[in-house]
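One chain is shown next in structure tokens, namely the form predicted on its own.
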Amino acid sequence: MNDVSAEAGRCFGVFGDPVGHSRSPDMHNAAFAALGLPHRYFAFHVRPHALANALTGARGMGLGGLNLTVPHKRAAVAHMDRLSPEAARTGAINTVLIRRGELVGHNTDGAGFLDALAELGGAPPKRAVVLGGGGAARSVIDALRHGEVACDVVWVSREPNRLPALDGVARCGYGDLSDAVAACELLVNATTVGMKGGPEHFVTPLPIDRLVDGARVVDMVYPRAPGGWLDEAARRGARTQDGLATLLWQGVRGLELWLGIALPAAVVATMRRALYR
């Protein structure tokens, strides 16, 4: 384990568009304070056309590390010097390690999702439905396929024919969603529906009434909208979770990459309190 107490102050941050809603600065700055480190974490509003220049600037300035959120997770792949196995498989990056001028793309979203899913209890799912065609959906599917138990996945998108063919993953449009949901143990929304700046409604209403008793339902968007579709799923007996839990655990894994340490449980608890404050 590295001795982080003697480190000089460094800058970390998240690139996104939009990014004003991000709670990552709260979480990471709370962790730095708990660890007694002089580092700071900021949210940077980076438009898609400026991503390449922003990454070049991060490299030149020697930033400690970066997170990437919508819409940069897939576009950033082309600007990395190296990719982790998870990032290479998914074609998406949420965490950038900057070392000696080299940008190394990682994807901690999938592992963070599984960490968060474990908080809902129950055995690893055998059948899941994942909504969305972007980087978040790809990370979730990769984690489910490479987890403790390989999970069969139905991948739902407005344009299913444009999704890559993956082993153990069936692709379908929203017109087939009702039948898919009726046979699943886990439903995950990895679209931008409900996100600030994103659409307010799904392509078609989600068939919550088709969920089996005790199904797990996860919305990668946060914070949870009072009276929204997650609350409806909970009323029907589902175990539900919004995106804050995944945000926490992907952040824990990313911070451990940047600092080269295993975070103490007390620091993780501090990060959680900062997110849910």
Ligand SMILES: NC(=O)c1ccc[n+]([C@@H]2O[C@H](COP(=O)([O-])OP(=O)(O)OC[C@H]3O[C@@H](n4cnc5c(N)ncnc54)[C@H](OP(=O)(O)O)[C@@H]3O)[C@@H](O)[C@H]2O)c1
Contents of the next structure:
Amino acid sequence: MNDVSAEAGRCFGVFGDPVGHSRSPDMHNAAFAALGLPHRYFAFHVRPHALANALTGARGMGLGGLNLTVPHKRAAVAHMDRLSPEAARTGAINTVLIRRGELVGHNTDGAGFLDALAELGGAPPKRAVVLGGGGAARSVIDALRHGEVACDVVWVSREPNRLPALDGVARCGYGDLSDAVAACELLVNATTVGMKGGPEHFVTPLPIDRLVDGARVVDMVYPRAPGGWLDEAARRGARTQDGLATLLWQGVRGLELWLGIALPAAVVATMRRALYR
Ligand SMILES: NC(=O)c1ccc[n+]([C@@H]2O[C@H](COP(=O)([O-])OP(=O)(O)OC[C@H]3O[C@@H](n4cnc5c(N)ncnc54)[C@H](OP(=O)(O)O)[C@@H]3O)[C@@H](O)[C@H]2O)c1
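Counterpart to the form predicted on its own, namely the form predicted together with the named molecule:
Then the entire complex follows, led off by the chain already shown.
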């Protein structure tokens, strides 16, 4: 175990704007209780202009570790002392390790996404479409490219010319989405569409009717309102998953980094129950 678990109770948390919807406190506090640790995890509403001060505060106060959510994942990179390879490649951080005043930026979203995708069953995908040009999309694409099988990706944005060129990744706008969806085994929504407080609609409706038989469809957003496009995809036979599954597994991987242990399956089950409660 790392030094955090041997000490008296430490404070952990997530910085976001908005952050009131976050299920991370439920999940991590359930894990600390199951592990018999005295730590506590809080949601902190940190606005974009206050991120630098908040990170300096976390460093100075000796917080045990942090998560970063919308809109801080990319902006926080500039404030880290070091980055993991995943965080450096994606330019996005969701987990911060704080050790002796040093901030180390990690990204467990990509690995968590693959862990969650495995729960849907099937072989690793060979062709995927990923929607959105933000931090979540970059993490998912990085994981798909560096996973067991290097998956070909079509990356869809409202402004595809602003996306960086990546090996094995074609960039396009929503006008080309229909043909891309018809040729993919996996469709991932990594935009903020459908997120509480986020936009309600895509720029064009998603061409769910073009999905191939047996396609997998993942919406990174949580919590989602019922009756939306993901439910429509499920009705049409796709294997679907919302963002809670990725949230669970990125959290498991983050907690393992903070504590320096592999979490027992029973603790993971406790975290899952806390999320889906
Ligand atoms: N489940 C999990 O564990 C998990 C992990 C990470 C993220 N997430 C979720 O994933 C979502 C994205 O997070 P993020 O950090 O990537 O956010 P972000 O950096 O703000 O990026 C969101 C992207 O959404 C796209 N977008 C915004 N409005 C849109 C619209 N009306 N139509 C189409 N695209 C639109 C934009 O891409 P373009 O401008 O390029 O079109 C934008 O870059 C959030 O809901 C977040 O909570 C969940």
